[in-house]
Amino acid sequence: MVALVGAHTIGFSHCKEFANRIFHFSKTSEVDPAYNPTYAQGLRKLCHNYTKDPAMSAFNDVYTPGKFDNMYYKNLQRGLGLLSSDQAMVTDPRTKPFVDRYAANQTEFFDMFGRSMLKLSLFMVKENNDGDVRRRCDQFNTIQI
């Protein structure tokens, strides 16, 4: 799973998906302390108007957003994990060793990502009317009548 989530090295997330981490995080902290402070301030500035403009978004990988590489894992080690689920991988003792391995060894990440994608592609494949390809990854398709 840690290898598959490495797909976040490309793409973006809408501000609403992580706004809870940069605005009013807790009673004692406006921002999630797991964030790199400079990164958090940049996200706050970028997403300041996200409730009025739902298209506001940030790259999942701030350094190489258009390149498939292992920078995503290096970012996690630096407190630059955009989503809480991403950042949790570097703090959880079950997943941290994989984050560290993939950050240190891009070839191993590529190998494990490829193997994981192949395994996932064969897992419980739905065919014909049993499955549905989502038009938007964050929403179920609506039935057209």
Given for the second form:
Amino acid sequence: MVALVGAHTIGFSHCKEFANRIFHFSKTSEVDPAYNPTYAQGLRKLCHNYTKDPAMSAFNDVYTPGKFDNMYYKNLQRGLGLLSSDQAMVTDPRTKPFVDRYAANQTEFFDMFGRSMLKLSLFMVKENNDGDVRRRCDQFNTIQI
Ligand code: HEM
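For comparison with the form predicted on its own, kindly provide the form predicted in complex with protoporphyrin IX containing FE (HEM).
And the full complex, kicking off with our chain again.
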């Protein structure tokens, strides 16, 4: 799973996906203390108007957003993981060793990413009444009754 989520080395996420981490995080802190503070301030600025402009988004990998590399894992080590599910991989002792390995060794990340994608493709694909391979990740292809 840690290798697969490395796909977040590209693309972007809408502000609503991480708004809870930058606005009113807790009673004692506006922002999630797991974030690098400068990064959190940048995200707050970027997303300040997100309820009125829901298209507002941030790159998943702040340093090399258009490049498929292992920067995503280096970011996680520095509090630059955008989503809480990204951050959780470096906080949880079960997944952190993999984050550290992929951050240190891009070749290993590429190898494990390829293997994991292949493994995923070998699962039974659910069709018809069992499931949907979605054209849009956030919508059923057809209205389900
Ligand atoms: C723990 C598992 C995962 C979670 C919770 C997760 C969550 C998300 C969320 C919330 C977004 C932002 C969507 C948006 O704002 O429109 C996103 C974007 C993205 N995710 Fe994941 N993801 C996961 C695993 C994966 C995996 C396994 C892949 C591919 C192998 C992947 C590839 C991507 C890509 C490429 C984007 C950017 C999409 C774009 O730029 O349009 N994610 N993910």
